[in-house]
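This document opens with one chain alone, in structure tokens, the form predicted on its own.
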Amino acid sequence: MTSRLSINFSKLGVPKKGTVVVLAGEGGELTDAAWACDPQKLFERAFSQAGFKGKLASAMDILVPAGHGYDSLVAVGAGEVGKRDEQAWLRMGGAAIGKAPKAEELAVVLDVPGQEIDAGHAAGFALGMILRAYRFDKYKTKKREDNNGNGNGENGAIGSDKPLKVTIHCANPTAARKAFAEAEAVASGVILARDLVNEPANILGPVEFAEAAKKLESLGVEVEILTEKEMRKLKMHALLGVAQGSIRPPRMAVMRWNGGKAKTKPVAFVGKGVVFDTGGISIKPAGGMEDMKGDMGGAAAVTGLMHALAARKAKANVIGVIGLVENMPDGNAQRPGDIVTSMNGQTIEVINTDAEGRLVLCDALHYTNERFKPQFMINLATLTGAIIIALGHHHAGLFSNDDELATRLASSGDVTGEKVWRMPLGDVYDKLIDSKNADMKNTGGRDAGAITAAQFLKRFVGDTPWAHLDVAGTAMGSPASDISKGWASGFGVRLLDRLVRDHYED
């Protein structure tokens, strides 16, 4: 990960220079450590004039007079004591960066009324700073200036190519430094996922995506790349049918992190990696089609997750499998009405070539299940527009055949803020994908579209505990937040890292 920030931790005290950030409790209350940074009582006057009340993740910056000693002062609201959960510390860190776009050096006085700040709080604050500072501008030959003309880019993102030096002053810097090492590993996975989703499809094809996964070997991940020839031998005709319209060959990346005990069965994550989706012969409307470079958000999340787990040396055995294809309307593309045979022998009538993600996933799921016999499988996919109609952009759709796994996922979502909402499955929905010409068809029509897509996938997992996360509304085109200002959010990396951390490490 190349971070926009260089973060260090120091003992709680009065910073000597730069832009200084302090935390304000409910009502704008400051600690003695914060007041020590402001002998001229600038905060007091500014809070009064602006009506600043210390609301969680609210922030205001204060210009200081010449001779004050600092470039500027920033106050970040810490809200009510009882409501400062894990997400709150991330949001505070993000808010701090959002109000310091011009800073050349940043010091944070991590002290707040009514609460003792531990190492986890400090690490979370730093994680929020890193995630907020992210931007994707590698193809800009001239950096866009913000409204103040400072060259720092839009939305308060850090603009210099030189990392911003950040010093966090806290009660126990040694413990904070240790906790931050793991948080930084997770941040690196989120940033990798964001980068992959943001990459244009002419740069990131199936082969290039597979090469990106291969780079995880430097962290100790075992990576195997299956080519078209190998997938054909395995009879993955559902996946290959999607790819046959593109001149770019498909790939499947199989990633293995062996951090747990030798005899512990692995957990498995499977991602949809359609690097660009035109819809195939059932071509999409032109408006917004450029966003279909992000139709590999599930594969990006799985790759980012494997990076995070390896970087923090997770004590778990984990499998990551991503099916990588491009869906194009070539003369060789599959047609509506074609029937393909999946790896497990079930036949599929292709009603709509734009319902392609489930064709990729069904072979990937069966392959993962048969080869690795995992404790569970979770697949992630930007699968349906229907889930956006149902849940908008603030929850991913969760479908599962296992209540315990679904409950654990929901709990991990609540903690991390990457929220999921369980949707129904059942025989009445399953019947909608029965076909008169094959074992099933790849779409049940518009009604309950996200559910019938999940029912399709369920036919390929057997009795293995399984969950399907439809991240169409959360992985790309996600709304701005205190920790994400980009179009790509990296959704799923923090969620699944927490799931593994809390329930599946030895």
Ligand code: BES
Given for the second form:
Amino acid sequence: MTSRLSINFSKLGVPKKGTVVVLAGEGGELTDAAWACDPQKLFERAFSQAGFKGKLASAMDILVPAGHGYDSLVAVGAGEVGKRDEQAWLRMGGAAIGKAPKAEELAVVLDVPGQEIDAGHAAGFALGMILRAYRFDKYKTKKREDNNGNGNGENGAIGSDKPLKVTIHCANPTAARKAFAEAEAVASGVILARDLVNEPANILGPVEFAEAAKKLESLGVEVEILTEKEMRKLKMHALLGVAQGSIRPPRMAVMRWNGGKAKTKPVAFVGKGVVFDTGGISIKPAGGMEDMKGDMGGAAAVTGLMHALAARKAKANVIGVIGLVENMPDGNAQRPGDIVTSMNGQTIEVINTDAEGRLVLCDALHYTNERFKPQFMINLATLTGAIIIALGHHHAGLFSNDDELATRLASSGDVTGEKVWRMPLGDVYDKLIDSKNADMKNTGGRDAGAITAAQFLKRFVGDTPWAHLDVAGTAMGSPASDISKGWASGFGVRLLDRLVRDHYED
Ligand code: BES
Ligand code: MN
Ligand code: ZN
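Could you please show the structure of the form predicted together with the named molecule, as a counterpart to the form predicted on its own just displayed?
Next comes the full complex, and the chain you just saw is listed first.
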């Protein structure tokens, strides 16, 4: 779904109509440019009545009496100057959208006491607006006509089909417009990832997901789709074993963005794309199983990332590989106790068919490593319930064999707010997946479940710098925030776009 927002930038001035948004500094302080929008000083009384103190991303709106010109005035809190980091701008943009009921036209006066707002801030604000405005409502046949909402969360025109025209008035609109072009590329990557995660599995199977990846060709991404037959030839029996219980055939999408110098080694991102995870023969309990349509959140993030990088023409060579399967119980499904041989020749005893993500990823990782010899591989996967027990929904689990890569990921996480927390790896954990019948088994028991899953993956990456992000708690079932109304967050796109931008562009 594309954004319903169209955003333009203009010089600072007094807007004439629609909903007008101003920023309020600490204590509810407004600049002259903001007061110029409120000559009657309606805000003065409103702030004191409501106890509005300009706290970051808080917001209050007032209906303007007839004849004034505007429909409503909105103040968005900008918090303390010293605490206003990069994310603060996204959050303020999100808060503005949250207070724009029914608006068809929104004007933002981007000016705040004590700080000069630059192009990056303005672009961040706009990005926050787009991310907050996102809705997955394509299957709602009755669109909202009024402001009452329909149980879909927030109110307003954003929930309707009406486009919302936004004008951001700021000091340097030309520079802001330029910065926004990049932010918009990232926003569309995040939205693509959210859409893929939200899409139900009857609509989005492995074949359909591969088609979605193929669409990135229009942005200049080279996309190859491996079929079941080709994967069989490559001996990806671990992945194929998972897929064999589904009547829908597996796919692997290989995406390449060549934006860097020809001789620069690529960086690679690998995603778990289980379009639905029933658990297979080791079937999951019924309660909440519908959420397993999101078990392709890793693959969605990789696809969204490739979209973002290509759309903003990143000067980097980037590989994206996603393993797409459906994990179903069936007469042909694999059984607990089955032994499969992965592409790199290692044998795996399948103790639990619900530990399928690692079986998909081990072949995808080995394939990526062998074919592309990347500088590093980062895989993303909704891999374990155990990582949710450990970290909840506010950090992804980070496992890595490379301190530099881990440190860089952690700082990209801090900057973007897509936070990661490093977890340990080690021989004591690795031992837990030794098998008496094969080279390894696919589960290590209840203890340290997220770590043994990571140890499993580590056995397939050789000496290549590698990081595994367990996004089970962050890609879906995510809590609502100022820039996301929840469930499918698109986690990973902004994080990894930032990593590439800060460290891997020529
Ligand atoms: N897709 C699940 C992990 C998951 C759980 C993602 C909850 C999002 C929310 C994964 O395939 C799985 O089933 N993992 C098992 C592994 C176990 C059988 C060793 C788990 O975490 O219980
Ligand atoms: Mn599973
Ligand atoms: Zn799974």
